[in-house]
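Take a look at this single chain in structure tokens; it is the form predicted alone.
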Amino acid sequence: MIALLIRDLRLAVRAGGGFGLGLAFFLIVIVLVPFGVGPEAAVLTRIAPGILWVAALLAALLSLDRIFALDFEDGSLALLATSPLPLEGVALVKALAHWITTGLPLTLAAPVLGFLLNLDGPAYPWLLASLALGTPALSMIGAFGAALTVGLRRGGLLLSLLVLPLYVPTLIFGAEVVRRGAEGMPVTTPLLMLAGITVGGFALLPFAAAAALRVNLR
């Protein structure tokens, strides 16, 4: 599993689907928001939690179609299906590699970009905490969607349509954690819900992704 993880990390960087693309998109969205809604500090402060989470979600969505597509095209996925490592483990490693190259850089960059949206000071640790808990769920859900659409023509568009509705609970609870943290309200409930989504996703979705891969490889 470690060898597969290292291989996927190298491929993500070499193929241009790594953290650079996601970070660039994240930065562009955050920079454009003040031009669209105006420079008023009060308005930016109010919408900052939601905008940061929406931008992170869309940035994570950009590279989802590459999770299995490259391996499917060169035949590596068929070899992985016959290897001693079960497909459930392959799906888990692919999701982890996607999070390391996309979700983790977005999490680390979010506090810096929060300054551009005048995010309240007390919200910064909760922004980090919510993204650290929520972005792994985005990667795992994305890996499941990528497994469903691997090998399909225009699968990237279909993948977006399939995955975006599944991202909504993570988005809601993630933004709520940041909003409550900024206002000094208790964050326990949305934080636990966010953690539950991530844990549940990693417990169940590798099996669903493996089943989808087996169907698509027949």
Contents of the next structure:
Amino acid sequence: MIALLIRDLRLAVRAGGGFGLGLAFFLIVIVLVPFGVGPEAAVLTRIAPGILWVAALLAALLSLDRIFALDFEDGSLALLATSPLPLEGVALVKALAHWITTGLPLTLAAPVLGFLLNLDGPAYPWLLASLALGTPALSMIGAFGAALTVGLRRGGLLLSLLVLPLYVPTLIFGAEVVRRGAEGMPVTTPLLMLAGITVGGFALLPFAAAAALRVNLR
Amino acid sequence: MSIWEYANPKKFMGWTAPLVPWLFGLAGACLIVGLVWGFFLTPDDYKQGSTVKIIYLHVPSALMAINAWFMMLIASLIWLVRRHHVSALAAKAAAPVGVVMTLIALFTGAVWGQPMWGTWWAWDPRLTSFLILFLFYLGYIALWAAIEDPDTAADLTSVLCIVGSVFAVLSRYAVNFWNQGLHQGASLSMDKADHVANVFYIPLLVCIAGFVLLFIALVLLRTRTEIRVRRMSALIARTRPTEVTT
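What I would like now is the form predicted together with its partner chain, since the data block earlier showed the form predicted alone; can you produce it?
Time for the whole complex; same chain goes first.
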């Protein structure tokens, strides 16, 4: 599993594109928002938690179809399926690799972009915490969606249609953590719910993703 | 002899053929009786005036929108466990009906909300959950449409339906947490029917029965069509090689 993880990370970094693209997309969305809603600091402060979360979610969505598609095309996914490692484990590792290459950089970059949106001071630690807890769930749900659409020629758009509704609970709790953090309210409940989604997703979704992969490899 | 015998496509076609017209007839009768009774023979509500009457479309369609997804979930599980093709096709057939029910519920809700709440749309938990449900239906149908091989499509959509159900429930509670709503609580429940006065309640029940029957009739009809489509494609697949060789 670790070997597979390292291989995926290397591929993501060396093949180019996927690694920096998500971050750049995140930055551009955040930069575009003030042009759309106007530069008033108060307005930006109010919408910053939601915008940061939505932008991070869209940035994570961008690279989802790469999770399985390349391996599916060159046949290495079929090899992985016949390897001793169960396909559930493959799905889990792939999601983890996706998170390390997109979710983690997004989390680390988010506070910097928070300044651009005039995010309230007390919200920064919660922004970091909620993204660190929530983006793994985005990767895992996305890996499931990618497993469903891997056999399709034009899967990208369909993938977004399938995955975005599944992102709703994560987004609600994630943005709620930051909003409450900014207002100085207790954040424990949404934070725990967010963690619950992530942990539950990592426990159950690999099975669904592996089932979908098996069907697509048939 | 077990209940699964009825899932054999040939038998299914046999026993549903005489049933479908009856179901449509009953559904039509229930809907006509219920709607005419509801629209013309019940008094106006003292607060809401005549707008209360939209309940006869709104509540049954909302009920069926959720139950259609539930039926798809069960059909998907049966397909995954027992591999009955009719089951997968029934799930496929139910999805567009469910979408229409969701749209009716959203539309009638908006029409009612405009005079009552002063807005067509509010980000209320119930409304939002229904919009999310609508998106789930769209994704499900799009996945069916995108995959060519019917068995692969049935498998993948079944998995999506199961995962989607979990997330739909999760979204429902997340949305509850996210915003307090305008929408009233349940207007019907099993143990206490006193939420809605009896004058409205009985025609409402008739309308619900009509919607349930209509749903069953539509799903059966659409499933029969799907089975015929599958037979056609099987026949075409069987004849095509000979065409190529001659």
